[in-house]
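Consider the single chain below, provided in structure tokens and representing the form predicted alone.
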Amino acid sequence: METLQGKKSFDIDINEFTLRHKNYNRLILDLGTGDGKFAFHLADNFPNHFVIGLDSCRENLHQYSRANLPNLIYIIANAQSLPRELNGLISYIHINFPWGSLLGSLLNGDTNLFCGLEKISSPQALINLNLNAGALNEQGWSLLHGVDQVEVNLRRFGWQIENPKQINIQALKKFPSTWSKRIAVGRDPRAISLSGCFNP
């Protein structure tokens, strides 16, 4: 499993990974972490939790992956091919304002993604997914229809989802990610949050 610290990558095996996380009471995954700011925020504010930022693009991660927090790790991998080292361990999944292939997989019901999420999830794992109008429009979906489609796919793969919640501009500005602040000042700042638990 490839990890990143600054501009240097390191391969760690399952034994080393287990040593890193075994003393923490919850493993949290920030899937499609982007520049890693949200994962850093979680690890910095919740020292009893072990936080994993995962993304396929290493270039954006150079700044936050330098952080010397014992409960934070950045993994380079595709969302559609999640590392087996995570299987059964993740108790909370965050997906914040996805775009590109990750958003496409959520909309298309990609079995590689959804089966991967099932494999990594611990019993009664939680998920929080924030979707924004601009990214959905690029995929050819309106905000409401796109959110509905993602919700249908989540439910089909065993996730019990609560009623969608609007995210207003003030919440976007306060949200601890670089991308959310760009959305807040963009042409279409509309966004919706989906939350739920895994119960196949």
Ligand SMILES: C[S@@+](CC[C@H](N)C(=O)[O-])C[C@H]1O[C@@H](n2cnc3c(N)ncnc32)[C@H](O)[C@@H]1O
Contents of the next structure:
Amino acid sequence: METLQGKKSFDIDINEFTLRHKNYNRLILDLGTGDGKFAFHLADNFPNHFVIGLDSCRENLHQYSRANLPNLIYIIANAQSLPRELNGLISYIHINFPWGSLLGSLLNGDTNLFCGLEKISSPQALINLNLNAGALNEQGWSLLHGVDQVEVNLRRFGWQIENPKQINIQALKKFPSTWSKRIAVGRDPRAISLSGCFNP
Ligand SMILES: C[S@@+](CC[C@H](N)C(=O)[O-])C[C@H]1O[C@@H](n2cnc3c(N)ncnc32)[C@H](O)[C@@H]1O
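Given the form predicted alone above, produce the structure of the same protein in the form predicted together with this ligand.
The complete assembly is shown below, putting the previous chain first.
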């Protein structure tokens, strides 16, 4: 699979990847990591966890992927075709403020995405999604209907989801991701989080 450090990309195989993460008890995935700030924050604050930031777009990742933390890696891949090196390993999936085809797949129940999430998850894996009104509107959904649709799809694919929670502006400002802060000061700062656990 392709990994990124600064502007350089490296292919690493399963043996090299295993060497990188084998001493950590939890692997956390930030799917659609954007510039990678949230993944960096997790790795920096939880040195016992191995954190993977994954995005299909490399251009925004140059700054945070330069960070030399032993427990952090950035992978370039599509959410609909997750690297098989991750299979069975991920204990926590974060999806923060998705847009584009990632959000589209969450909304239309894309089996490539949801079966991939199932494959990479360890037993009882946890998931947290933060969804915002602007991104959902761009795909033709209101905030409430969009969140409801994503929740239905998650449940269909074996995720047990708790009641959705509103994320207020203060919480958006405090949340350690770049898009969260943009949304907080934007025209439509409404956002909702969904969380749950894999229990097919
Ligand atoms: C609005 S940004 C949010 C970035 C970051 N999570 C944050 O909170 O700052 C959405 C990200 O999803 C990524 N994305 C969209 N479709 C994707 C896909 N199919 N596979 C992987 N990443 C995708 C985009 O490249 C973009 O970086």
